[in-house]
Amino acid sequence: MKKIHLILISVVAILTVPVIASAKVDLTPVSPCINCHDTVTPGIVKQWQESKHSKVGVKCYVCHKAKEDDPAGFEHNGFRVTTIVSPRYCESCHPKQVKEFRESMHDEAALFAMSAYGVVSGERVEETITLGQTKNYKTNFSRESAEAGCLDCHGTVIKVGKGGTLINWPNMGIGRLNPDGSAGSCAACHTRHTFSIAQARKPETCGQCHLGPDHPQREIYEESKHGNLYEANGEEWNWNVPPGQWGPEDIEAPTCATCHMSGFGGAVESTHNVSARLKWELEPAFSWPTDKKYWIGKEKFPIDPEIARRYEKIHNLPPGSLKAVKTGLPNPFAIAKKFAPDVYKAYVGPGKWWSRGETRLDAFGGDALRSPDEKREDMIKVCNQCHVRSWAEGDLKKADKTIDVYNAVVLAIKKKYYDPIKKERLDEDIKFNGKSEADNLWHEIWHHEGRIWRMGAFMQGQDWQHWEGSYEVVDDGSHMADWLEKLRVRKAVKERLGIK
């Protein structure tokens, strides 16, 4: 009888273990999980055993015990667990990091992909994967292609179907929208189940998503002297130093995490807000400082008058044509509201993951809301750990002026060639996937080559800045001029022949 009581007490203790608020308290039932998963998923068990979580007593049920209001929770061998360990779960032990992540552009990544997510016709779920036609021509209007492409990095919307089946899963996208109302995936950078800080500090981790023609940071970094030193000597560097202590004595050159997140020996405070040190917007069609007045899009950003006049003369444009560029776009919340209103309603608004969502400004918080100069100052403090201030300032100011040149050149192409093609409707009947060659050229100019140009300038990727960026923009500008002339001739010939 005594033995039975002891067994019952043990079972009750296991099934009523609370989620702990600190990793120092060890109350979780590890044996029932390990006994089974050591056979079923031995790789996961090995990863956890080698992790810091294991060393400090954070066991399976600490992270996987489902919250009562989590739709993704399900019964599993006597426990209510969840497969999707969202930021709400990590927040129990890492509140600062989750708050900072929530205030960064990483957190909003999925909203930028809503035109690839929202299905406009033929929607159906087949073996947990959503199929159908989207409004995103870059994925051939295909939700199927988007699921394996852009949404794999940006993050998709995970839904819970009948019987607890997860739809659009698995997905580790950085901006993934979770069933519990949160956004993001910490495992996008700290791969489960080791959740290694060393891994998150290495450029290959950022390079999983930040590569290719539209965000070529990995390739640019590899060309830079920083990347050269990493490739040559990185295996000898000390990657496992605790946060707040990692500094120039541990590594010889910076990685992505060093500049954008690390405190780097106490030069600044470490952060998970990757937007906290960015002076410029290098993503949109035109660039402008990360200032509130530009984020809300109510004020244009002026181009350096002398640089503007230079390109007005070169392209024979009236004075003032290249005076300023539009700001505030693209707005992730407007994209979500337009292409997936149900998603917008579920995640945006009072009491939701984002309390507001009206302008691009609402995508940011915390240190990302500081002035552009304050953000630049933090970046320079990191640079100063290896370089004198004049070196760091000189290199960044050189890149700053590139923004004026980029804005002027690309605005000139748009005003003189692309806008007339659209205004005169010259390409209306020669489109594929809803876009003409002129549309594709314009997209490549700013979304591919323009980003390469700008990012290459700031990250010391000389060849990328010049030959893959600046030169390619000029080359496509000449193609755009050619298209305008040919399309006008084509229209005149059709009119003369009476061809509609």
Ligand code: HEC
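All values reported here derive from a predicted model rather than from experimental measurement. Positions refer to the first chain, counted from 1. Under this definition, the rigid core comprises the largest set of C-alpha atoms superposing within 1.5 Å between the forms. What changes on going to the form predicted in complex with heme C (HEC):
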Contents of the next structure:
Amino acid sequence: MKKIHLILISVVAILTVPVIASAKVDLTPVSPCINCHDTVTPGIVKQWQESKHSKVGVKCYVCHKAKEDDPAGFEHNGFRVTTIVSPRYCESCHPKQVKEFRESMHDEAALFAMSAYGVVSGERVEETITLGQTKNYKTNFSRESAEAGCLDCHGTVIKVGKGGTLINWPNMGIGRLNPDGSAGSCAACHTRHTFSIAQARKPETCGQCHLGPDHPQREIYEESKHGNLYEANGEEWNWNVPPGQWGPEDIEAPTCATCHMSGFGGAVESTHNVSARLKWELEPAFSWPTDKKYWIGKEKFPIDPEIARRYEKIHNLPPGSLKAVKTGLPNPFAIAKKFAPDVYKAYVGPGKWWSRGETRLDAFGGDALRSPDEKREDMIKVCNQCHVRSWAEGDLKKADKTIDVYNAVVLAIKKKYYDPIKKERLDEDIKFNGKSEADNLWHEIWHHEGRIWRMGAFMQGQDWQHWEGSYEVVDDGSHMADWLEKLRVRKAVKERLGIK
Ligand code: HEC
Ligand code: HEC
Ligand code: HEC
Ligand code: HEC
Ligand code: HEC
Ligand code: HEC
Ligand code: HEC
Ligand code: HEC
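The structure above corresponds to the form predicted alone; please give the structure of the form predicted in complex with heme C (HEC) next.
Now the full complex is given, and it begins with the chain already shown.
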């Protein structure tokens, strides 16, 4: 029965194969892979049968046939196959998606994870990769726990060991570094072997990684009116409409993908560059527009003077204290170059996955390099399919204003309480893993509560914006004041008592 069914599908396929860039589809009715894998891994075969690929002759060997120069290739029942079907393998048929993915921040995710705990550079694990050895993060990291945490979202460096065994595998991190010199995993969103757009468009897919105290986009979305409508009615929406044709007649409220990626209502082009519609950097300690000069930290970013003066008065700071914030961010390439020169060389340079890798700017390309206002305009075009322009602009401007308040409040905490603790070296001898409680508090202020405040404001999560965000930042501001006072008193008492 099954075989007859497959033959029928293949016949249909012959008649309906679309024209795609240098696609080498397999139109033979039988596939030796399927014959065997039908019993070896029936789940995989079933999922593939349900996929669009099965309808157009993209069979197992079309994707799994190892490229000649791929070190992950191995002999398998008379065929040379690879288990890792990297973006390079999808590229011959889907060049647009691969290019855009390369121009986004998603494919740098593994390089970034390195900043935290050093490097997973293959068979040999450096001794220094354990506790507190790297500059950027000094928390309780070990290679073993990082692999099950950070790197399942960010990606590992996959290497081919003796006898073809894959090291740091399995891994589906979004920016993982593949043995063929490419980065990323398309299946992070298009789960194999259905490779569906419907799945990728649903918030659960993004929410697998975009959740938790430091980037709770999933939780914020669930709280928003949009998320509420998705929960209530999403099952009835049309999820399979091709990009470009998908629009407000198919869904009632947007999902993560709708706002950040989709071609929606014909108003804006579909993109795999998730950085292409972001006006702001909402992750760092201070926020500033996604503009070249700020990305490389060339200029400070001003705080609205009226708001700055207001907070200078409230916190009794000299005029001009809260004028502007520092910009710039860690550069993933510099981190890799320093901590993992072998990885850097394998992926960066002419003809490599990243042709350039000198500054953080080289992580971005295409539409991500437009002006912040152009990027915002694409976001508004999505909103505008369901809302009037003034509604959408009004809502996002409201969020823009919270950035000024956030920058002012957090800069005030830093200048007034945290900087003196560091300058007077008050917390030198009360650290664990290289961090004092004051350091951890500062980290939580911007990295957790501060992001929640900012992200909540932009994605209609009011409870997150306020009670989990701005309220917690201010609460921790008073804890920081308390630390400064306590540490100064402690120092004075110790000096009086002659305690070392
Ligand atoms: C004679 C039977 C047979 C044929 C033909 C066959 N396979 Fe397999 N394949 C297997 C078995 C058995 C395994 C191992 C299953 C396990 O470990 O549970 C396997 C494993 C695999 C793996 C995973 C390897 C790993 O360890 O990561 C891939 C990928 C794969 N096959 C692809 C293919 C492709 C593509 C074809 C067609 C070109 C093919 N197979 C043909 C039997 C077969
Ligand atoms: C559109 C390309 C594509 C097609 C077609 C395809 N695969 Fe895969 N396959 C992948 C990707 C992607 C992965 C995940 C590996 C990775 O992350 O790179 C994978 C993983 C696998 C694995 C190992 C992972 C596991 O869960 O065990 C096996 C085995 C496998 N495929 C067999 C098959 C078989 C059999 C077929 C045909 C019925 C097939 N594949 C068709 C892309 C494809
Ligand atoms: C040999 C060419 C070929 C390769 C290789 C290939 N695809 Fe496809 N893919 C196609 C074709 C053809 C379609 C169907 C286009 C259509 O009908 O709209 C398709 C459709 C898709 C879709 C849309 C599915 C839907 O629900 O509408 C996704 C997603 C996709 N491919 C992802 C991938 C990924 C990821 C890889 C690599 C792991 C890959 N493809 C490899 C040819 C290919
Ligand atoms: C649940 C998935 C997940 C885990 C686990 C995770 N991250 Fe992340 N990480 C993300 C996401 C998602 C973002 C992007 C957040 C945003 O843009 O708001 C991110 C952002 C980052 C950034 C900022 C990159 C930049 O653009 O500057 C760094 C650095 C980072 N993570 C390192 C780590 C380290 C180190 C660990 C482990 C200690 C870790 N992450 C654990 C998902 C994860
Ligand atoms: C497997 C984990 C994973 C999945 C799934 C995932 N992301 Fe991400 N995403 C990340 C990580 C990690 C980062 C941080 C990357 C970095 O800074 O290098 C990130 C960053 C981002 C950013 C910020 C880009 C920037 O320039 O700052 C956006 C927006 C984003 N993702 C949207 C999405 C959307 C929308 C989806 C679902 C359609 C999604 N992501 C699915 C892990 C994931
Ligand atoms: C962050 C999640 C995410 C990742 C990673 C991702 N995709 Fe997609 N993909 C989507 C979404 C969402 C859509 C639907 C876009 C829309 O609604 O306009 C999509 C659509 C597609 C389509 C259908 C395009 C069409 O016009 O029919 C293809 C093909 C595709 N992706 C291939 C890939 C390839 C190849 C990769 C790896 C380079 C990849 N995707 C990685 C989320 C993702
Ligand atoms: C109604 C549209 C909308 C929806 C739905 C939405 N977002 Fe957002 N998202 C935004 C806007 C607007 C911003 C702020 C963009 C800017 O920088 O101007 C944002 C910011 C982000 C950022 C921050 C990037 C940075 O600077 O670090 C990430 C990551 C993100 N969204 C992921 C998601 C995920 C994951 C979901 C689903 C769980 C989601 N978004 C749902 C509109 C949306
Ligand atoms: C697919 C349609 C659709 C898109 C796209 C869309 N929205 Fe909405 N939005 C809705 C619907 C429906 C409601 C609920 C209206 C109501 O409460 O009666 C809503 C509600 C809202 C609300 C009210 C929230 C509340 O708590 O009541 C805001 C604010 C909002 N949207 C902003 C935006 C912004 C900003 C964008 C673009 C970044 C956007 N929307 C994109 C459909 C959409």
